[in-house]
Amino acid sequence: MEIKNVGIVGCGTMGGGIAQVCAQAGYQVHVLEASETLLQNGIANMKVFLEKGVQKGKVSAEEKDAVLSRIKGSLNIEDLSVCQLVIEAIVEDMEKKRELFSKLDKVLPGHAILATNTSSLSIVDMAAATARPDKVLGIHFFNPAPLMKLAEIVETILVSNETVNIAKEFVQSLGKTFIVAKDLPGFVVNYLQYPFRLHAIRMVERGLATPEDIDKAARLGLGHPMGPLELQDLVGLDITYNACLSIYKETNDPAFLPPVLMKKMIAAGKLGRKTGAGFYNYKDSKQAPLKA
């Protein structure tokens, strides 16, 4: 099956980034959102990202315009009926994802593939909401999707080899490298790095070191491009909290139990960059650590 039209459900941080990547690879992209405001905000963020690329000389003005011309926004799920592949990137809520997959299953042609960008939820549970479980799998991108080189292809016990092979070719066509993971909580990357981030938060909680020194240790001592708390602020504390709690409920592995400090910061609205404050303060021109 040749993929020409790709559908993206959700135009937030991840959905918008995935849409941009697909459009840059030459695909016609159809983005579905729940409201006109969310849709326009998502497209505006793509424009800003691409404009920065132009300013840095990484993207030409003509290429930017061509990429944006390949992206069409919609509030009507029926508009995705032309797609050979649809990637879901909505909130990490199983019932909402199952409801969406059931609707997509009725709208899309029988040969179309359904993928989810979930970072932690059971994909086979989503597949069970459709009449095409052999054509449902995970294609998990990383934030920011236009820059990160990896994508996880996640196999369920029901997906066909043909679907997996098409997904591999698709990911490679985006200029990404893929790894294959089983449909188990956390897959590969998050099963590795969530406990690392949570442990860094526990260190702050116990007063063992400041966020600045923890991040400096990871960057200069471990060779990481970003410290775990810088990364946490980028991703969002609420996103990680819900994902880790989901994995903990599935596995009972204490490494994934979110620290109390994390819950308190979420209650206080300190979610990271998106709220202007997390382990660091982003409201000022100079990044400064916040008292947790």
Ligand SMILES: NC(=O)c1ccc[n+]([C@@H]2O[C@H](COP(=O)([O-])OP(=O)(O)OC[C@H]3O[C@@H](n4cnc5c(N)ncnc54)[C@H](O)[C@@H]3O)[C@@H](O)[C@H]2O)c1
Given for the second form:
Amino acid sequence: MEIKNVGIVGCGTMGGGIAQVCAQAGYQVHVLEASETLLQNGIANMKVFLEKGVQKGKVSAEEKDAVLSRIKGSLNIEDLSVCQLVIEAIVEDMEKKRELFSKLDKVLPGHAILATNTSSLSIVDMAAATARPDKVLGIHFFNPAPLMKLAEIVETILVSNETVNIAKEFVQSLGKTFIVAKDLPGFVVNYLQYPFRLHAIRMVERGLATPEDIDKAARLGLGHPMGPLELQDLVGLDITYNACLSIYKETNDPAFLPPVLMKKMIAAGKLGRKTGAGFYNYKDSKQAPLKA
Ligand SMILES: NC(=O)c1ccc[n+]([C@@H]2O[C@H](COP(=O)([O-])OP(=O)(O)OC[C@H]3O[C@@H](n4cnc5c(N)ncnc54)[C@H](O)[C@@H]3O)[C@@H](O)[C@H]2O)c1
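After the form predicted on its own, can we look at the form predicted together with the named molecule?
First the chain shown before, then all remaining chains and molecules of the complex.
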């Protein structure tokens, strides 16, 4: 099956980035959002990202315009009926995802593939909400999607080899590398990195070191491009909290149990960059440890 039209559901942090990557690779992209304001915000974020690329000489002005012209926004799920592949990037909530998959299944042609960008939820549960479980899998991108080179292809126990092979070719067509993971909590990357990040937060909670020193240790002592707390602020504390809790509930592995400090910071609205404060303060840009 040749993929020409790609649907993206949700135009937030991940959906916007994935939509941009697909349009940059030449696909016609159809973005579905829940409200006009959120849709316009998502498209505006892509424009800003591409304009920065033009300023840095990485993208030409013509290419930027061509990429944006390939992205169509919609509030109507039926507009996705032209898509051969739809990637879901809505909130990390199983009931909402199952409801969406069931609706997409009814709207899309029988050959279309349904992918989820979930970080931690069971993909076979989403597949079971459709009449095409052999065509449902995970394509898990990383934040920021336009820059991160990897996508995890996540196989359920019901997906067909044909679907997995199409997904592999699709990921490569985006200029990215894939690894294949099983539909088990955390897949490969998050199973490795979440316990590390939670451990860094426990170190702050116990007063063992400052966020600055923990991040410096990871960057300069371990060669990580970002420290775990800088990364945590970028991703959002609420996102990691919910993802880790969901893995913990599924596996009972204490390595994934979020520290109490995290719960308190979420209650205080300190979610990271998106609320202007997390482990660092972003309201005064001079205090931000990283350039935006
Ligand atoms: N943020 C990350 O670093 C990251 C990384 C990898 C994977 N993920 C996963 O990607 C998914 C999206 O995460 P995000 O950070 O982009 O979330 P986000 O909150 O930034 O964006 C979600 C968007 O989905 C929209 N939405 C919700 N329900 C919808 C519906 N029924 N139809 C259309 N749009 C709808 C919301 O309006 C919102 O704009 C989640 O499953 C998350 O676990 C996130």
